[in-house]
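First, one chain by itself: the form predicted alone, in structure tokens.
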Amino acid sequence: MENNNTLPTTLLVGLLFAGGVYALAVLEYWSVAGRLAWARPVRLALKLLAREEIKPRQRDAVFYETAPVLLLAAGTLAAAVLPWSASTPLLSLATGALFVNAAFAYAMVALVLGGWSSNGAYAMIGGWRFLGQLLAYSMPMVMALTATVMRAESMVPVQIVLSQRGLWNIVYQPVGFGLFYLAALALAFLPPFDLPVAAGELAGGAWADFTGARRLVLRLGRLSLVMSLAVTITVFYLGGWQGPGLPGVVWTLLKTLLVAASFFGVGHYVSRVRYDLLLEWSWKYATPAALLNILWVGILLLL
């Protein structure tokens, strides 16, 4: 493990996940009501600062504090080894691939526990609904970073945008692309696949019983585990910090950004789906494609 975390490196990771962060929750919003409103986080942040704190009277209270840091440990935690340039990685680990993988868990883990420590029936359906949508996103969302692996015949994520140099990974495994893509998107509980957390079905799902402080914690975590999905598949996919004129860090925000909003427009404009039949997809169509894949790119190196 190589350790890059100088001060001016960490600083300025730090100000671009911020404020990449900062810029989402602003295209969250346009997705929704069709305009840009920049001053609208921060209004929306002392709102549910100053709101009136509603806590479960049974609630596990060890578990119900912990779920909203736990999905923000997991929005985070992947930015550390994730590269905005050849020189930016917090951490560069010999399993990087991996770690980020395994950073990403922990958003189920904290949306199973909110849901099952409110001891609410809305809370708990949402995060058993989360689990199942795990159990349909993640055997083809590990996959499909195994071929980019292969190519790269490496799990550090630089090496692995190093191996984009001629042609990124988005043309090179298109199917591995629109897998991690729809993985993604499960994985952020983002329309279509928000069924856990369905403000109209299920009064917020394994939010409903988070209020205040909590709440907002809450939605900080999501924006930030979208923003790390969406860096993800920049480095993984787009090529990373490559690109012609600006530099590295710049490319590496701008596609992170264009990435995102692609979240948010496809939940804009397609309909919700259910968790079982996301399952079911997942298990006739995804995986089956997800080995394709890994067969189709071990086959393009061997040539």
Second form
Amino acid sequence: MENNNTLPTTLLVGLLFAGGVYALAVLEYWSVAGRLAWARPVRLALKLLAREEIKPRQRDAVFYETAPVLLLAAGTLAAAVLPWSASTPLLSLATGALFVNAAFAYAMVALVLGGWSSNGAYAMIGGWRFLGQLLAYSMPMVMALTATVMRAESMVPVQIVLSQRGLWNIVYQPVGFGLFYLAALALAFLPPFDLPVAAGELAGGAWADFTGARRLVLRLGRLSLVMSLAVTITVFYLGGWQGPGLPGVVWTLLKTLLVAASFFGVGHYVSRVRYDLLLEWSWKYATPAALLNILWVGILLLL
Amino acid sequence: MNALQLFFLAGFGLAAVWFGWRVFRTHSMVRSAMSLLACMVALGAMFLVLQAEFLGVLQIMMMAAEMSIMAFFMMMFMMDPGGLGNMNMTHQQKPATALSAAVAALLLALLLSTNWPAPLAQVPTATQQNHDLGIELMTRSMMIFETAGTTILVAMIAAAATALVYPPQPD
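Starting from the form predicted alone above, please write out the structure of the form predicted together with its partner chain.
Below is the whole assembly, all chains and molecules, this chain first.
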């Protein structure tokens, strides 16, 4: 483990991440309402902070408090190992690609805990649905990442970016990119795959019984998750900081915001996927496609 | 191993024991499974303190999904549908206590009587560990892992197949 977390780097990464999350909050509203309302996230945050906290009477006290914080932690932890430029990963782990997955796995734990602990039927169904969704997205996601690791012959995110010097992974392994992109949507329970919190169906699902500040932390956690996933796609498939002219950090930010905007755009135009279909497609098509992608990359590497 | 490492190793070890204890001190399947998850994460953190980066991160990653799925299955197949009910997690307490004490004593005796080799002066770097593990898995241990993996897969498919109802019944 080597550390790059000098104060300027930490501040830079923190600011970029926080700014990105803010921009995402604006973009999310844009995908719903069709206009950019720059002050809205602040107003919404203040409103949620001031609102009365209504807690279910027979909740599980420990898990109810843990779930929002855990979701935020899951969303932000990956940011520590993801590089915005060659010198900006806060923590350069030799198992970076695996660490990113490990951090994201706890988003599921947070939602299951949140849904279960609030002791309401809708919330619990939402939480368990996300567990089912995990079965659908986790295998394609890990196997797609494996293929990028194969090409770089390293799990260090910086090395994975450097391996895309000549050709971005989106061109080198388009199937892997497609799978990772869809899996990322499912992981962040964004609209086509938003069954765990399904608006209009489960009364808010896994986070139906969270109000006020806890609701705010959950929303922040979800946006951080989307942000981390967008950075992950940029780093693993879109050549990271590489690009002509502009400084690397700017390229990463631009690509990240573009990916995030496309997430929200997709959600706006595609209808919700039923979760038995999701599981069926995952096992029948996505997992075999991920294996074929590994074979494809293996052949390209041996050529 | 320096003092700081020892401190964190002991800290995570105690946390693991505490959460392991909590597994049996609750009356709910989900609380129990989540305590077990916390216990496993503490074990993963111990791997990280011992500079076994791959094993630590892998442990922390795998256990999140495994323990949640376990909680789900325990609720499905045992008599506690919501996971919130008052289920006694301990059975046959006296024989179980005696057996646990005996096993603990045996393990301690084994630990203390084994002539452990001296610890490595220099731990291989994390990158080197990944490389060595890959070589190990792809050469000497390949047959073992492939056999175990296929066996587990067959068991999972068989379990799913026996749970299905044929011919499909209308709901």
